[in-house]
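Given as structure tokens, the chain that follows is alone and in the form predicted on its own.
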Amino acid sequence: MKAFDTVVVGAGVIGSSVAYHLAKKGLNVAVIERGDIASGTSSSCDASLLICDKKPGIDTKLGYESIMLYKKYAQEFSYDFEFAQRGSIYVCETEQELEVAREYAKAQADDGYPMRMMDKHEIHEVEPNLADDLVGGIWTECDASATPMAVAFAFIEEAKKLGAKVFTQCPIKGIKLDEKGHVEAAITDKGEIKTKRIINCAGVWSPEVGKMVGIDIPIKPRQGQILITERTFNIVNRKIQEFGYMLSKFEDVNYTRKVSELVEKHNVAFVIEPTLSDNCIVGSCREFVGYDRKNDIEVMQALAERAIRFVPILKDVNVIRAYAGLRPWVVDHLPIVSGVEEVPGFYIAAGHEGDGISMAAITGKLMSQIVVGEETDFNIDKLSFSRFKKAKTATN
């Protein structure tokens, strides 16, 4: 195999993404993946490009910023990825809920973002199929969806024309380094790749690919469960999510929910969102279960029982399918964008958590702009790798 400018490890969201920003710079790219394009957690996921579950600050900037690209993005690329600003809601089932959403909403819309609160009355107008007892909610008007897997092979179809290549059934084996410790080569079982510089973005897989340049990368697989129903009617027209997903994504919200001990125990929130085939994706569930991809039926049951008080209609609609797939957890719910200054030519893309179809586009951008040493288009010291070296620092 011949040498490249670059190497890219993972061809899910975050991977293709790196991949063709990079070679529209004008390096010349490679892509290995283990197995095909997409076939991580890029395969098993919702389809959200959100902001309004991102807490203000970078969290949202880079969500607010990858969403403008996609919808750039939708226009120029040649493969459809199924971009649908449709905007999203929050709802909420308490007035201390509301209140709370309240804050939040003020604080992202003193940021400039378009979020607003939305009454009971307006609620139930955009969307009737809501329970009757839904206090109010939040609008965002900027969220949208496209299809994960089409993403994927979005970015790599431009990648290409750009001269990138792919080569899939090609897990990395090692990384060379030469006498100074610098990258100098990724070892495949098709051969050995000769570069300068590796992008690790192989999500809840990245430690590996940092053990072997001797480093601990600290991302954790975090599962979630979804269920996909039948084809029927029009049961939600966009992106709905209950207050309670923000307390299952961040441990630090300060607010409980009162529900099943079923739905406690498998840290479920109900999220729902229309497809263009005119199914619904349904979910979701926060669990640390290891590498474990498999369904499970109490989870199962948690999700379906979670959705049917939101949207009570569903207990009449069939469920066809589910899926799990494993997002990479990060403590600060941040990822890791960044160079690594222990080994020269390193980089990481990953840690995203449930945000990698969200934040591909800009994570892409910015990774790009590192390695040819431009500026970023924002400041993101946030992401940067080093932060987990500070913070054991400061705890000794």
The other form holds:
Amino acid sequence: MKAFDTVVVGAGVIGSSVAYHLAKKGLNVAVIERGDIASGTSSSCDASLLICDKKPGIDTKLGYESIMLYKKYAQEFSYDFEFAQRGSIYVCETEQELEVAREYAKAQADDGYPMRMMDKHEIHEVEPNLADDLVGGIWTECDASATPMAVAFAFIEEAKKLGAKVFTQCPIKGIKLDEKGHVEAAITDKGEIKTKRIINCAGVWSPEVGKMVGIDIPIKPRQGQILITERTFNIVNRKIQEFGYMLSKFEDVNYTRKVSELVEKHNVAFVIEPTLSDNCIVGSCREFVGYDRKNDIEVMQALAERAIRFVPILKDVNVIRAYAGLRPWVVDHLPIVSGVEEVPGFYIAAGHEGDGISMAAITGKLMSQIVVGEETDFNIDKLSFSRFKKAKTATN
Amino acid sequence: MIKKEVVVIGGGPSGLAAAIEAAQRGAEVLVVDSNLKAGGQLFKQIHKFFGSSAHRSGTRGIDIGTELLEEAEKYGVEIWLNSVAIGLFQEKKIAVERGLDVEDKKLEIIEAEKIVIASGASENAVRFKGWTLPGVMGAGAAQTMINVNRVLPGERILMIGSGNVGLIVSYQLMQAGADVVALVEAAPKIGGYGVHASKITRAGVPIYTKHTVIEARGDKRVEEAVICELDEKWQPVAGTEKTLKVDTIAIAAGLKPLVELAVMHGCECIFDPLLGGWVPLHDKNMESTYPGIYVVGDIAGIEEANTALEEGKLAGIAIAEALDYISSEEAKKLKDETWERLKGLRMGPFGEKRMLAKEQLLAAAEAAKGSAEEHQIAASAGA
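Taking the form predicted on its own as the starting point, write out the structure of the form predicted together with its partner chain.
Next comes the full complex, this chain leading.
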């Protein structure tokens, strides 16, 4: 195998986007992928491009900038990744939730994001199948959706047009460094690729790639399960999520949802979104179970129970499929988009947990700016790999 | 959650045989079946069984079905009808959706000590232009319609495939009052037994060998079928197209094992075209690579009802032995007898190929077991 300016490891949504943006900068790019394009997390997730579930600040900024890029790419790319901007609703079950929601929406609106409150009547007007007793919610106009696998295919397609080479069924076996500790080559079982730069976009598997250059990447797989319903009429028109879940996760608010033991045990939060063919994608949950990608019937029941509480009509709808995916979890819930000081030529774009699809576009763009040494669109110090070293030193 | 000693998924011949064997030796057995009546495909087999040395040759499928259901009742086998096993979860948990209507549907989770998967097979499709039009169906589906539901699927029928299923179903469709316009067969020779083929040709139905269907035409359903000749490389020969006025195209292109439940629980599979495709590995007790999960009948490789019955018995005996209802000496005697009968059934031109395929599968299962044990030894040595 010949030499490339840059080797991207992993062809999920992140790797695909990184490859495209690097190729756009004029670099000679190879993508190496253990399985196939979008065969890991990107094929077992939901389809959201959201800011409504992000924390104010950099988290929301990444989400927003990414949606803007997707909107542009939907016009430019030849492969249709089914981009649809239909807004999203965060629904509230209680007055107490509504109160916190107001503060949250206000903070985001003050930062200039299109978020506002909807009252009881308004949410039922736009989503007539929501349970009658829900008290209101947050409306986020810019939120959108896209089909994750198609997003990866679209980026790969465009990257190829710009000369990128994609090698699937080609796992990375090791990384060669020169005497100065600089990246020299990627070793695969199809041969060695000479390169000065390797971008680790291997998601939940990125710690394995990190070990090849002796660094410890603190990403852990966090499993999420999803149900797909049969094709029906439009049950919902856009992404809908429950606000109480987010609330119960805020460290500074003392709030417990009134949910069944089953829902609590499996950390289930209601989310739903329609597909273009009128199925519903129903989720979700987050559990640390290692690299297990199997569904569990109890979790599936909890997902269904919670979904029926918010959209009662789902009681009469069949589930035709279920799957589990692994989200790359990082302790501060921010991705790593950065170079690695200790290993010149080694970069990481991984750790987006449940926001990989949302943030893939902007991640690719930022990474390409880092690699060619340009100033990034905005400050992303918080995404640096060195933040973990600092945290360690601080605790020591 | 319900706990059961033995759960059999699928109440066809192999599933019922496994249930009866285990239950008559004292095990508590539940059979879950998705249909209105247990018996699998037996109740649509109104013809007499055939085969060189089959011990049931001359008996009709429906009679075997009735016998099995009587025996199951006698030994106290519990049967849930209208119950679909929607998934197998760790650790040996079966999710079963009970009930027909949305209103009374209920999900039951059963934890079983031993599970027998007797899920059977599904019909292979043949893809051609217009193949999704109403009126294109599996030959097995057409057979169910006439023999079980007493509904004629159409009046003018084109049958694809001349194996025994294609031949028998064609004849039964004629008996039921349909007009079978033609059979097409891609191979140069008729696939099934001559005795079945001659019944059809005697009635004046043409069997076109080296032919295939290339298109179904029609507005809302099938109105015409286009067939054509195939060359030595199985490619359509231009200019040989014939248009037939038919309203139904029945496809008898073989079956493939329904392995999803086994795969879901981590049973290892191999691919063998002679057995119908992906098949779970199993040992001589019909136990899969996952301890306590057994596979019998068509899921363990496509064969026929008699071999399915014997495989079911093997699993039932092995389960009774594993649960200590019978001694290993008694189990060995019973299993040896069953294997003898199975060998008898797997003779003749069709049987021998399958016997060979089955032997390869057994060897692969042994090898898989061996490496798993080595793994365990290595792991415990490491610890």
